[in-house]
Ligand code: ADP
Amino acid sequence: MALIVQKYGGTSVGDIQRIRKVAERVVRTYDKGNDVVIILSAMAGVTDELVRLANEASPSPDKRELDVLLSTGEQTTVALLAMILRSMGYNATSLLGFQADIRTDAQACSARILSIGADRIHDLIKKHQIVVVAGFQGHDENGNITTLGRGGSDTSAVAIAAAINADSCEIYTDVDGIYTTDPNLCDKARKLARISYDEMLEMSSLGTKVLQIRSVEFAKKYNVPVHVRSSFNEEEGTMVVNEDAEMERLVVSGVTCNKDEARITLKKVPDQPGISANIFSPLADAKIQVDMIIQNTRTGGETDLTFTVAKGDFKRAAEISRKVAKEIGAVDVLTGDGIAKVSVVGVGMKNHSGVAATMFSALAKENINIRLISTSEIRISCMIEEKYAELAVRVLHSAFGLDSES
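Structural coordinates of the indicated chain alone, per the form predicted on its own:
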């Protein structure tokens, strides 16, 4: 017997027929002698519709009330699944976030989980109940309903799995695992049987949307094995676990591509202490996340400084940068989109040399110019023109031997 947490969201609970399919899968797991806790997202499209209604009600919806509204999406799915399970002859109880005692900070619409009081879930499990918990939501110290931001149900699932000491956490989605790259960009992409927490963190931060990055952080911190699977078939998916020696044999595990990038360059910035802080502090105050940064030193005590931000922050970041440029005496601010970031990721990079050389040579052979470069211990990213992004993914996928099992 095992204690298994299963999370279903989006298209997996897209309508009542899909919720019935989820119930059938849950029952199969339960009938094998396992204890089961289910985490659900809202039906596909429901959260977007609720946001639309909120914006119709007010040009600037109060965030506390928005949390109250958005949480109803998950309330619907957990109640429906519990009803279906009971109609099939199984004891099932639905819990909302506050009933499961998922405690968060008070940051409306993007709260972070502080703790989970697992007593009620454990009590229901002891009574042989199938527990169905609303993902994406919790409550703050004042009893206000809070939501965790987009993808928050993944975080709920892993956090609950850690709190109840589950044997595994299964994330069911519309894809059947983690691939070496996006199959829509490269038809030679392969499903990975296993991937390390660190690799998954890098890939999530670089645009892979299969797992929400905070859920991976929780999994790594509490050593929760995560199994990414499809809710539309019975195939084994990808296990996200601690790295092992076998993983390190593969130098690169995956190639990612992110087209949600824009570039800002401050020209002829005074090259002196404190200038970088003057540039990036106002961006941080505006909650704008800066990605890649490069500085090119000129003669005469000046430098050019280039950085990238998400396209959604581009306009505000450019306005702030122009204001800062005037204050620090920079000559000009150049902006532009039409760029993409391609990256190679792999824990094996820690123990192998020549990864950067292979990457740069592969791109050079296709006349793909590199604008910016950033690295970590297990990742190398290059900024290139967006029109070459898909070609770059395929080229790098082949260059690092990911097209076949050998």
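All of these numbers come straight from a predicted model, not from anything done at the bench. Just so we're on the same page, rigid core means the largest C-alpha set that superposes within 1.5 Å between forms. Residue numbers count along the first chain shown, from 1. What changes on going to the form predicted together with this ligand:
Fitting the two forms on the rigid core leaves the C-alpha of Arg64 displaced by under 2 angstroms between the two forms.
Positional change of Thr93 between the two forms stays under 2 Å at the C-alpha, relative to the superposed core. Ile16 is not among the residues whose C-alpha shifts by 2 Å or more between the two forms once the rigid core is aligned; its shift stays under 2 Å.
Switch from the form predicted on its own to the form predicted together with this ligand and give that structure.
Lone chain follows.
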């Protein structure tokens, strides 16, 4: 007998028929004598629709109220699953974030989980209840409802698994595991049997939305093995675990693509000490994360500085940059989207040279221009024009020998 956490994503609970299928799977696990805690997302498309409604209601929706609204998507699915389970003769109780005591900070719309009071979940388990918890939501110290950022149900699941000391944490989704690249973008993508937390962290941070990055941070911190698998079949998926000796030793184990960034360039910035701090401190104060940065030195003591931010922060970042540009005497601010970041990831890169050269040559062969480059110990990213994103992913996948045989 084990304590099992299962999370079902939006497509898996997309309509009543699918929620019934989820109920059948939950019951199969429960009937084997296991204790089960289920975390659910909203039905596919519902959170997007709520965001759309909010933007119709107000040009800049109040974030506290947005959280109240967005959390209703998950409120619907947990109640429906609990009803279905009860109609099948099982004891099931749904819990919203605050009822499961998922405490977060007060950062509306992208709150971080601070603690989980597991008592209520444990009490229900002791009474042999199937516990169904709303993902993506919590409450702050003032009792406000908060949400955890898009894709946040993954984080709810892993954090709850850690808090209740579950034996396993299964993430059920619409693909049957983690692939070398998005299988919906590249038909030669290969399923990985296992992937290390560190590689998965990089992949999630680079746009692989199959797991929200914070869920991987929790999994690594609390050593929770995460099994990503399909809710539509019984196949084994991918284990996200600590790196170990038996892991496939690929130089590059994945290719990712992120179209969610936009670019800002400050032209003719005075080339002197302290200028970068002047530009990036106000952005940091506004809690805007800057991703890639490049500085081109011109002659005559001036430089052009380009950086990227998430599209969601773009408007605010551009406003702040224009203000700073005036203060420091930069000549112009150019902004633009239509860019994509393609990256190759692999722990094997640590001990290999030539990865960057292979990447740049593969892109050059297709005449794809690289605008910005950034690297870490286990990743190389290139910013390119968005229209080449899919082609770049396929070309890199092939160049690093990742293509499946079939």
